[in-house]
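Read the single chain below, which is given as structure tokens and is the form predicted alone.
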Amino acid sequence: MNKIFNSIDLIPEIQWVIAIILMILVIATTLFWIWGMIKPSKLVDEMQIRTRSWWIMCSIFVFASVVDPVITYLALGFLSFLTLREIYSLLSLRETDRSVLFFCYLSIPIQYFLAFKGYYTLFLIFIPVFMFIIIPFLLVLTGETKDIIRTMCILPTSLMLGVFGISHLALLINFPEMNSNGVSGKALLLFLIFITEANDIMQFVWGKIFGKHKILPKVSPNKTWEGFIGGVISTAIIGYFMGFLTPLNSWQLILLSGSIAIFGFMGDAIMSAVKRDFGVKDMSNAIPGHGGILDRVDSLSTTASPFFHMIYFIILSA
């Protein structure tokens, strides 16, 4: 595959799949602007905000995966602390919980280091093994024993969601074995990236269109069984011709797109049910249309960890 741009430093794959990724984005944003002018309704409306935050969200994972990797580390990072503020701020924490917030913060430098340094097996330990005994201490250390319980879950959730999932992007981008032979981390991270964010639409589409069968519906109304079904099955299919990203056959291409998908609406589903427990529709508002940082990364941390073990085993297994 040749390259788009001879004068820009990356591979030709990748460029082809930002160039990709544009196009798709023109192409939506004028049939949904055509359409509102013909027919207006309120899922253009909608479709019309989703497709400007994509455009602010794809922007960003673009730029991350084009710039030098220390940026793109700096960027993960900040983008879990987003998500841990948006967390905690949610959150109805005791007084005394509070002083223990700082090492939660204090872990995202800490696992991105690990990941920057390729220290696999510390990386892979250090939230759910270490921090998930820290935490815990650091609480006890406090004094205060009422509800002690309550927090004792919470933090160490909000780290494997905030922290330690998405960590795993920053991962991919150094890790020896996904750098040789072939194989680039960035042009992966993409694929993972682009993978993931499809299958949102997708479900989204699906379920629009033709979503009568709820597939949550105490947690999550809108979720149905065809826009689910729909959206796994587009996925596998558009995973198939982004395959050039990875160094997959047929068959991997398939069954990992399939894996991400549903991975995916497992990480949507549990933050729908972790915004109905706090009470609110969005986690913030930083993204216009698209509510919080977390509404958008949510499946990324459910996808991120799955699809980096699931890489690594079968590259090591070729």
The other form holds:
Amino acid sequence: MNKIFNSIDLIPEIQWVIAIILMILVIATTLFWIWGMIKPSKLVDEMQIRTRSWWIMCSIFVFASVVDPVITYLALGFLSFLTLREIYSLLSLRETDRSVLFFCYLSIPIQYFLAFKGYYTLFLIFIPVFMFIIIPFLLVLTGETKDIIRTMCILPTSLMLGVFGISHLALLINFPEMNSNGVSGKALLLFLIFITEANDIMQFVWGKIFGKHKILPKVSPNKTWEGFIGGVISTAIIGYFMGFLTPLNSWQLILLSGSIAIFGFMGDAIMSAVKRDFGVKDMSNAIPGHGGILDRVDSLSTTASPFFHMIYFIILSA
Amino acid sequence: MKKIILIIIYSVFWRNFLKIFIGLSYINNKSLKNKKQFILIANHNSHMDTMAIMSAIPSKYIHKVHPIAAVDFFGGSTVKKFLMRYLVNATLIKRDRNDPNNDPIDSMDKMVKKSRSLILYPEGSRGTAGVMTNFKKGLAYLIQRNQDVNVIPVYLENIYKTLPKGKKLILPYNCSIRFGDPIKFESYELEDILTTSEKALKKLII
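Please supply the coordinates for the form predicted in complex with its partner chain, as a counterpart to the form predicted alone shown previously.
Then the entire complex follows, led off by the chain already shown.
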């Protein structure tokens, strides 16, 4: 136990964020509690369940991000595993695909090992290049060509979303350039997750309050122009004030947070379309009030890699 | 000793393995908690079914719960028999009732009279994936003779996808095991027992 906590060297910035998260949760919990006492409704009940799930997710996340990096890696790898499992359980794949699924799951430990070791190039190309070729070939080896193109498309895409995207969170933690000259990978990780989740919440709140004009009427009736624009603007503002976690200057912060908001929206929309295609509302019921794991991490899986590469570009060119 | 082995295997290993790795969710398995004796009837598609049910049983009396298995399939060699007896806690019975001295219904009945609980797959064997077939009569004979024992339907959803028939590789797949309430039989006629229990199990499908 001592060994796990020994490595905690919480820089003041991270302590601040944890305090802010705690404060938001306490405020939200009391707010919804009072609201529920005064005027009980279905929406409040749902919000209370959602907040309760946020407590659990935040505590897991804060715990995983302050302890030894190895545990953070394991936790993120497990998150990838849960995401893949959810995708494969929902999309009815052929029975002959089973043996190939094993290799998809196997790519998780490999990808996270590459992230842990900091083999940057190999990390970048392992899934988009190697697995992109190997997985379809393994499918060919099973000999069943009926409907093979469907599986050939689904498997690499699921790896890109569930493993490649999320593993960028892990890469942030001990990537050399991200942990020198006053930059802290853990702080950047916190910044990214905070911004992404704040964006989700902000789009939801703005949409609920002012939402009128549907942005994707056929895909997701909950997404409105008001929610989208309000979300992007408020995320940019939040990003600006959370800037103490990053080495960026003001306009970089605003641009970066704004684009993270847009990428998050895209991830959300992509998963909405997938869910619509399969006629389900949520991927599963793993997280009460939120749906499945993927319903929560859909935006993270599309924001993590753009965020990493934008930050990397800025740091390199600085 | 046997109890400790079973607790380690099922309540510790399989329960956590199934929950964390496979993605099995236990629904309403608390209903078993204060029942001393029961007959569980479940749909059967995979060898994982028995593991899932055994892992859901409260560890307090796991040693008194016996899955019923066919001797011609599982009793092939002495080693297999030994493993089935000590690691699965299974009772091996014959499929046919030709030999009056060795009637499978009698041996199951004896177990129930010794206040043991049974896990039965009334469909007979692992059927086609995801399709439920008609129940065999053996279940009805057993219930006729033991009318005061709780018969609890258990529906195993998608568990066969983690280990389909004829496959060796166990893969994760979100699945669930759903326990129903004890079946109330209105009449103990052979046919009625079968239709009532079939209906009770089918009611658990959502």
